[in-house]
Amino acid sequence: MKQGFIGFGNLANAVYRGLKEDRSFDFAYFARSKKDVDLHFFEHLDSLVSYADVIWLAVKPQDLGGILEQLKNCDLSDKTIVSPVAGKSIAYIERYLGKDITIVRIMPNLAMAYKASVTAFHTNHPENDKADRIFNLLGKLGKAVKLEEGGFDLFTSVFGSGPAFILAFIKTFKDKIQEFDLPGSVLDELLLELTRGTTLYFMQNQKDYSIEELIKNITSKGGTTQAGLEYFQSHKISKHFEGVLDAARNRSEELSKNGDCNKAT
């Protein structure tokens, strides 16, 4: 399949990263600007389109609808439109694309590019084999899973932008373990040592063990873990980071209305 992307930005970038050893897979894109790449540059969206099997939107959300403009102009038979743009639903692609044109709509992280991305499905021709070869082609870059798009607003917030609500939990330790007088450098080492160890601990003992327990094991009586925890509790430090999740949800759900509400006026 020859993929063409609308956008070289972060995710056309990890979804590049993460096929181009496949030979199955042909690469090109089009955007504003030249970029430092080894796939093939049109300088012409219509070209683009000629090329490619799959289109990818990879552009941000308040530039999807002149993209769209563009496209519903060009030959758009037996092409496949894969959108990974937040807060933008698949009826609103199809007001400018129309409805027999397959479309699918995606939610991934950047970890595409280590093959680790945990990504969300959706499309309006469940039954078309263009829409299965694309989830397929998801597969090898993570876990993907088939989700209506009623859950894609608390997808993106918890595995869209959750990378980085994790980094910046990981960047609090690390803030307070400066008082060790070691390089930043050496802080990073440790701290990917201890996310690498407790991700290794959950991946064995998951089936067997919920998280509650995982965490109880760990947790000595009166010790120093149970003291964190009774802090973590009495504090609620849990309901505040379900604040920032809602918080990223809810932008979401402001950028599909923005954008319906766009197009509708």
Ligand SMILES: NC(=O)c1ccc[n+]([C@@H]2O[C@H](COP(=O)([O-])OP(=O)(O)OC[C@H]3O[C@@H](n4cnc5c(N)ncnc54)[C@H](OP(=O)(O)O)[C@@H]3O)[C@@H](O)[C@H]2O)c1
Contents of the next structure:
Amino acid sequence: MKQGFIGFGNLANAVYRGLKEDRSFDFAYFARSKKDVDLHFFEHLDSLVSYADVIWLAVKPQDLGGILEQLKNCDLSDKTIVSPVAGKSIAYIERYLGKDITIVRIMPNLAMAYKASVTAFHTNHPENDKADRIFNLLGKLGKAVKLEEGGFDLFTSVFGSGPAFILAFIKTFKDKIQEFDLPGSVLDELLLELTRGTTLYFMQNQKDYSIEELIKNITSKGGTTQAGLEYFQSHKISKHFEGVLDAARNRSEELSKNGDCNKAT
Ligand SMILES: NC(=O)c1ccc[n+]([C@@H]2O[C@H](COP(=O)([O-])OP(=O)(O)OC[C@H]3O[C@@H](n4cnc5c(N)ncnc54)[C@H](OP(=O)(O)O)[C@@H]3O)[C@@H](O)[C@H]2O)c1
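Can you switch from the form predicted alone and show the form predicted in complex with this ligand instead?
Now the full complex is given, and it begins with the chain already shown.
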């Protein structure tokens, strides 16, 4: 399957890095300028379109309209369009390209480069094999999940912005352990091991135990964890944290409506 990227910035790079060892794919791109990368560069959009089976719209939201204006004059029969563009619906793309063409809207994150993205998927032609092939491709880049388009704003807040929120939590831990008087890089290493260990603990046990049970296993009656968790509950920390996710989702909804969606994550 020939993958053609329109735009070759952070997102296209991450897809390319995640898939380049896979011999079933070939890659090329078109952008405003040639990049220092080892895949073919087309100077004209229509040449990339002729080459590619799958066309990735890897441009910022504010540049999408201009690209679609050009694309609508190209022969797109048998092509699949993949859009990771935040806040731009399938209906928006159909307005330029029509409803017959297979369009896949995704919301990934840059961990695609390490095959560890969590990616939402929606298509206007679920009956079509071409859409299934993209779903399988996304599965090679981490976990892919089929989602109604209405869920994309919440998904963006949890899985797009989520890494920043988890890091903000870890930062609180880091601020707290400053008093150990160790270099910042050592503190980072310790916290990295803490999160790695926690993730492994979750990973090894998630089939057999709920998150509540996993927390319970760490909590001795009358011990330190219990004291901390009681504070967590009595101060409604979970409720406050939900507020963080709601704020991000609301912002995503606003940005989709007012077209200022280049800042969506
Ligand atoms: N970055 C993320 O974490 C992330 C996550 C999920 C979704 N997304 C979505 O992915 C899309 C791309 O994001 P990004 O972070 O990869 O952006 P980026 O790094 O700014 O890359 C954008 C690319 O678009 C190219 N471009 C812009 N206008 C063009 C035009 N008229 N013709 C040809 N190429 C054009 C640029 O080319 P030049 O470099 O030559 O100017 C650049 O290579 C966005 O819509 C974003 O919402 C991104």
